[in-house]
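Just the one chain here, laid out as structure tokens, in the form predicted on its own.
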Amino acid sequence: MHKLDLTGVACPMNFVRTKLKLEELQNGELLEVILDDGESIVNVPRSVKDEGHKILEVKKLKGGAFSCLISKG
């Protein structure tokens, strides 16, 4: 699994990190993506889904972040 920390990188650019990320992954494979509280977690998640691929599991973590666990589509 990889794994993307973009904690205190403010939208839009959270999500084109996600992408270019994503990019760079063979179908099928898994990215954890650790995000702020707000605008981040909402928009994130949505955009990605959009894009074709799923999201497996969003949960808090200690601290107020995010973990958004994604699956390449």
Given for the second form:
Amino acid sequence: MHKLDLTGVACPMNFVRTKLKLEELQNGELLEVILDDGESIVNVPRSVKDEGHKILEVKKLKGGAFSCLISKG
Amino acid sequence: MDLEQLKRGGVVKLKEKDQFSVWVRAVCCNMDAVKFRKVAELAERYGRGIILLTTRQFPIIPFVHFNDLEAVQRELKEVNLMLDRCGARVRNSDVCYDSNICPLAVTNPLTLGEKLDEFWQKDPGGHKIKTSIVGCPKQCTSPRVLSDIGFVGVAPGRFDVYVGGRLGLRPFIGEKMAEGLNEEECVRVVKNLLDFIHRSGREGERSADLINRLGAEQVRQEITKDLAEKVDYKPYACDTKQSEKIGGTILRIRATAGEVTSAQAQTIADIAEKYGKGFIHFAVRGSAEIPGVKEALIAEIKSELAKVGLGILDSGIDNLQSCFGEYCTNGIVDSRGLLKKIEKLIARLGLNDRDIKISAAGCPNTCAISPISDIGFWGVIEPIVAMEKCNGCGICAKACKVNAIELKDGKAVIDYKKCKWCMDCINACPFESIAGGKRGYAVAVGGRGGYSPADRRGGETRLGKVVAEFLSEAEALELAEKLLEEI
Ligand code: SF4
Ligand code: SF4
Ligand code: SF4
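Form predicted on its own already given; the form predicted together with the partner chain follows:
Full assembly next; the chain just shown is listed first.
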């Protein structure tokens, strides 16, 4: 599984970096992104969904950030 | 891709996969013909041959593929154009007209605009702060509602200051915070507000939120302190500012739904050079305007415009303004399509001479300024939680701007009394657990953006009253017809 830590990265860069990473993967591969609470966790999963990928899981981490598990679609 | 530029904004994702819109900065809300031609050319080459003229008074090139963003940005730079700003940032100041153009202006809004330019250049981001400056109390660009800080010219070099304005889900009419300030004091007020919001603002808060949370008095004290202390800044030089009265008239070109094709934009640029002062002004309602045109030549210009399917707004119904509508990731309805039908309706009824403003926005964010229009439409949708799918992650509740969602027993529950039908929760839920129920148009009537004693239906800035919700397009058109006949 691939992983991308985007804590401290604001919109729209967090989405752009997620998108660029997903482009490197094969369909069905998994990517875990770590996102800040607030704007990031509201916007990034949404844009990822819009691009046709699937969100499998969202977990709140200690410290307040979120882990979001994406399956490339 | 220049990722640094992306951080500053100016590129916004559209609904279709990999499609973005590029926001092109128009200094002082004007653009010379050479630059506008370039925008038209880029829209043709990289977009779909259309340009949108927005309520924020600059052109947008929609439908640029992600992979072409860098090329577009580079080509804009070749003619000294840069991207505008979007998102939670200090925005470029919006202005009405140069006092050497508008006969009503009591002071020149551009001079203050030039002085405020540095703030957005240096802004670290985090809070959306819009600024509008108008040259007289008629308030053509509606600074009291469309901007966090609105400056209204009241005497030469003097402005009243309003703070808190915004539309959208939690609309707010700006409160008057100071009267008759000079330009240096106005600059200080902006600096004070920025310092204050960065120091005391919570994530994403705007000036209206500060007023709601802390009270107008505290905000007033903070932003009007140390007014005599001069702020250091380097003013920007607006390249279309006029040094003397230019005479002639302002030719206002109709652009229904704020849309022109690349070919039309080329013609507009040609006309600005041939008959005007070589530049185009972008008005709030999306018309493209050419100042300094000789009255006697208007008939001739009209026939040149007609060749590319353009007309002018000479009296009566103002430009029908929309937003991205269904191109937008938030769009619920095809508001642009609705306006094109309303345009036909107006022609059929022969009502073009009515002095009315009509807007239609794709969603309750009302970027098309529907609530300050005589007749304003926006898209609405009813969110319905599928309990069996909801896993209680709470992201929808964070997305909801009016706190209408609460988690009860690990499930999202929507309070429909608070809901504004905006679709944010539907979009934000990572698991598609919120579906859209009924959708349609909301309609508000009687909104006003500015104040002019000379207006037939004068009166202070106010939001329209919602008279219907969830109308189908056919019902919305029917209501439009009724309202048009009544007004
Ligand atoms: S009103 Fe809604 S649909 Fe229109 S541009 Fe704004 S957010 Fe998008
Ligand atoms: S509940 Fe959903 S649709 Fe209603 S206002 Fe909140 S985010 Fe918008
Ligand atoms: S975002 Fe979706 S899954 Fe999460 S609480 Fe809201 S409805 Fe439930």
